[in-house]
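Single chain ahead, written as structure tokens, the form predicted on its own.
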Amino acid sequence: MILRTFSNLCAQSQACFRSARAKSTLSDVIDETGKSGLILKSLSTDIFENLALEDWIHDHVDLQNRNMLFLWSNAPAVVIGRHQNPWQECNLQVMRQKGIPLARRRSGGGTVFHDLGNVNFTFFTSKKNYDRHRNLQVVTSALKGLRPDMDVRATERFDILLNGQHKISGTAAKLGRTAAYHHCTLLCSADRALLSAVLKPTCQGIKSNATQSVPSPVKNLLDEDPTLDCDTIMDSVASQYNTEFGFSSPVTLVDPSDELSLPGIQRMACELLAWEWTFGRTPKFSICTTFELKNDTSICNATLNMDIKNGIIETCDIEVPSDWLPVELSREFSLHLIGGKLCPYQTSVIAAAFLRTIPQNKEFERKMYNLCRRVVFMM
């Protein structure tokens, strides 16, 4: 597969030689080269940079008479759909322990795990020419081109199944006013143990209208055929894309952190990284759950009822048996949490400040500490 960098693509554009003009942006160069098809491959493995590049292309490139394919992979990350609830979809505690970031994309769909054993394809078209069936046909045909006897097929849900039972690809899309993109994953050699661990939510008792993921058995393509590594599959999909749409485009390497070529890209990546987007855009939900509290001499069950809007605790009621802890302490702690983020770091700060206000009573201090720790654990 022929590779070139964006700087080489820019050099081929006559506009880049005009002394009166600064370096062209990616959209300028695409317009000036006049190509109806372009294949880009990201030099970054940062989930926020790659998601930002998707949106930059959608917002800045004229896609009315042009198709584009974007190839990308990420370091370990969990990506939720635009309308999903992260507390309902993934194990945030395990993710924090392992340093795995959470990203909310701007398309719909369910939650997926990314790592360098997972490749991603984004198909850009005009809204009029948006066709998920045809895009997935590119992927399945590419796989069959590598191994003709492989049983891979797209489903009515726009997933791709291996041998009719194992999901190897999920799909999502964003449809704008005039442009659209459709992206899908493909499991090549992903860490399935880590995938299972991070996609196993621990927060119980959530009531929400957010879009929920549909769990499916998964399998890596490398388990089916050891020759199906990520680079081989990316090359095959790029080649099949050219064949399907009648293009002859080489793969152009692009750096999604290049602010000169992609003006505004860093701001877009920062927006995707912000807590207010990742967690704060969660549809309103409630938590109603029971959990166990214990110390050296006793055990009891406590209940937690919360309403959360935009990631902020609107109401909170923690009930603990009065013979285990004075009612006024759990009630006061509940009031302190209202107005704060549903976030373990902020809640830990609030809990630490509250614990300093408790009258000198070692038993109550220990019990309140256990209560605070359990509440933080659920976040």
The other form holds:
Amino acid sequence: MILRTFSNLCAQSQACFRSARAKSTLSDVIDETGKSGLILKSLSTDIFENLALEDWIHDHVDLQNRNMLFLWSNAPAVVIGRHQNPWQECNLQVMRQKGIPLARRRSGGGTVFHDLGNVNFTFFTSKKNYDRHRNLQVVTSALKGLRPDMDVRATERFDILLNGQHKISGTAAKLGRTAAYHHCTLLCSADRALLSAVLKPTCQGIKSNATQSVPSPVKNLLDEDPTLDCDTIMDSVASQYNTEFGFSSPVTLVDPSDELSLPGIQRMACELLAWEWTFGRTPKFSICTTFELKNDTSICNATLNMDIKNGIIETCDIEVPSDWLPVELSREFSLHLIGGKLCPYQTSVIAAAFLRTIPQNKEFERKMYNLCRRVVFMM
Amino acid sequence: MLSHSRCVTRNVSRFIAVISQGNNVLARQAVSGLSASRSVTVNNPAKCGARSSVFQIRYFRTSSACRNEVITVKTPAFAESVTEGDVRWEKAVGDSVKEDEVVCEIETDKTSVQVPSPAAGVIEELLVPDGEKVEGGQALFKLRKGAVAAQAAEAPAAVAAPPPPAAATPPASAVGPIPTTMPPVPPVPGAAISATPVSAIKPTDAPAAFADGRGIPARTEHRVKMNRMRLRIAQRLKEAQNTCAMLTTFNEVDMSNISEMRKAYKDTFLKKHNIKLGFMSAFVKASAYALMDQPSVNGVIDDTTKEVVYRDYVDISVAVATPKGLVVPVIRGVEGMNFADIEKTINELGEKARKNELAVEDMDGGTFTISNGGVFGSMFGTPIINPPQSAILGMHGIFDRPVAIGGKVEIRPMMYVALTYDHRLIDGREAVTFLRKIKAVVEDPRVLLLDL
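Now show me the form predicted in complex with the partner chain, since the one above was the form predicted on its own.
All chains and molecules follow, beginning with the one already shown.
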């Protein structure tokens, strides 16, 4: 596969057209090449930069008579669909412990775990030419090209199954006003233990009408055949893309942090990083759960009821048996959480400040502290 | 058509009234605003009466479609023979949308389809609840076509809305990288405090236009409800102030020796411990040393049982300003730590604070607080005790000052330090001795080694 960096491509087209512009943007360069098919590969493994690049291409490149394939992979991250609930879909405490970021993409669908052993393909087309089956055929044909007797099949739900039982790829898509993109994952050599550890709910008792993921048994292609690594597969899919659509495009490397060629991309990446997008865009939901509170001498069961809209706690009711802790304390604490984000950090700050204001009593202090920690743990 | 002309007359008459007030500037601006628009688009006749300022003439958009037509927008047909999807609203009733702006997204089978608005207008009604299923061709929402609703009315509402949810924590003054001051106690005003409650104060009328023809800036005010946490902390602070016999003693510290020590060892320190050697560790260690020496400063009065609680350990709370507000993480067991350990802990806590990862256990408790107003350039000041503790050390800025040393004037980098303490528990002698001990340790760390 001929690999070129974006600057090579830029230099080539600039030389061809002797442009007087100081620096062209990626879409200018693409238009100048006059090609109807392009393959891009990301130089970054940052999930936010790559998602921002997808959005940038969708918004700025003229896709009416052009198709594009974008190849990318990321350092460990969890990606939830546009209308999903992160508290329901993934274990935020484990992710925080392991430093795994959460990203919300703009396309629909379910939650996926990304790491460097997982490859992503994004197929950009005009709305007219949107055809997910054809795109998935590119992937399955590429795999079959590498291993002719491997059983890989695309299902009606746009998953790709290995040997008819294990899911190796999931799909999501977005239809904009005039253009569309369809992206899918492919499990080559992902960390399956980590995958199952993070794809569990953060807390119990969540009631929500957010899009729910459908869990499936997964397998790595590398387990099936040790010679199938990410780079081999990416090259094969790129070739097959050219064959299927009749293009002759080399793979061009792109740096998603290059603001000069991709004006506005930093702002797009910042939007994706913001709490308001990742957590704040969760459809309205409620948590209704019971939990145990322990201290050295006693144990009791407490209940928590919360309504959350846009990630902000709208109503909160924490009930603790009055013989364990005075009702006013738990009630006051509940009231203090209202209007705050469903965020462990913000809640910890409120809890710490609250603990300093309660009248001194070693026993109540201890119990209240336990309650605060337990509530924070659910976020 | 009738309603349209009625509103135009109303606006014109108001504009004439303004001219008659002798307000030439506004009249000139209004004239340009009115003449620029070929047809003044009226949004809603009912809303017209509420307008009192002439400024909103500028906000009327020129538009050829100036009728208040309500249209029903239908769900677009789905691709690939999909029949239904879930609707997720992006806009709410009453929101104004521009042409082609996304009103909602429909999730069909892993695909998110955007539904743009066919024209500019205001969302009148949402016909399907959020998350419910819709089919292709089904009525989705009603849009009232027309100009964008006056932004003047929206702006104050938008301004009022963000502040309440923004700070559930007590907001700090500004962003600071390292420990900073607690909110300082404002000075007591000399004159008698007026008894007029704030709610009785009416916004004063605007003065006449400036002589040089400049426009008057807006003189509005907006009210933001105090959040519950802030109210509670304020209450606790006042209670503490009312029960404690709070007063402050001052001293000054010559920072030359410690600066020299820092300069001499900063590279080796960085190499061995991977973190920078700052001043905080010196003050934290000095405080711990002095607290073990003066146990009453490390103790606290339990008002309910009328006992004094003396503690054998030293947990020092360090006030840190973060963009989201003031947080007070605690360094535990300082009496057993050396400078390197303290720097490491401060660094860890600082990192956690920066990454929004501080947990309840990081911020709970503390027997003594240190606050650093020096990062903001404070020279001198009285910190306020952080209840339920008995004392707080305030560090201020390091400034070169002429001081008398051995009968001669020398320029030394000097820092004022302040100790606010509860006189019910701590006597003047103890407080001063405590502060002098801190001064002695920071001015010459060998005091620690020799346990002097």
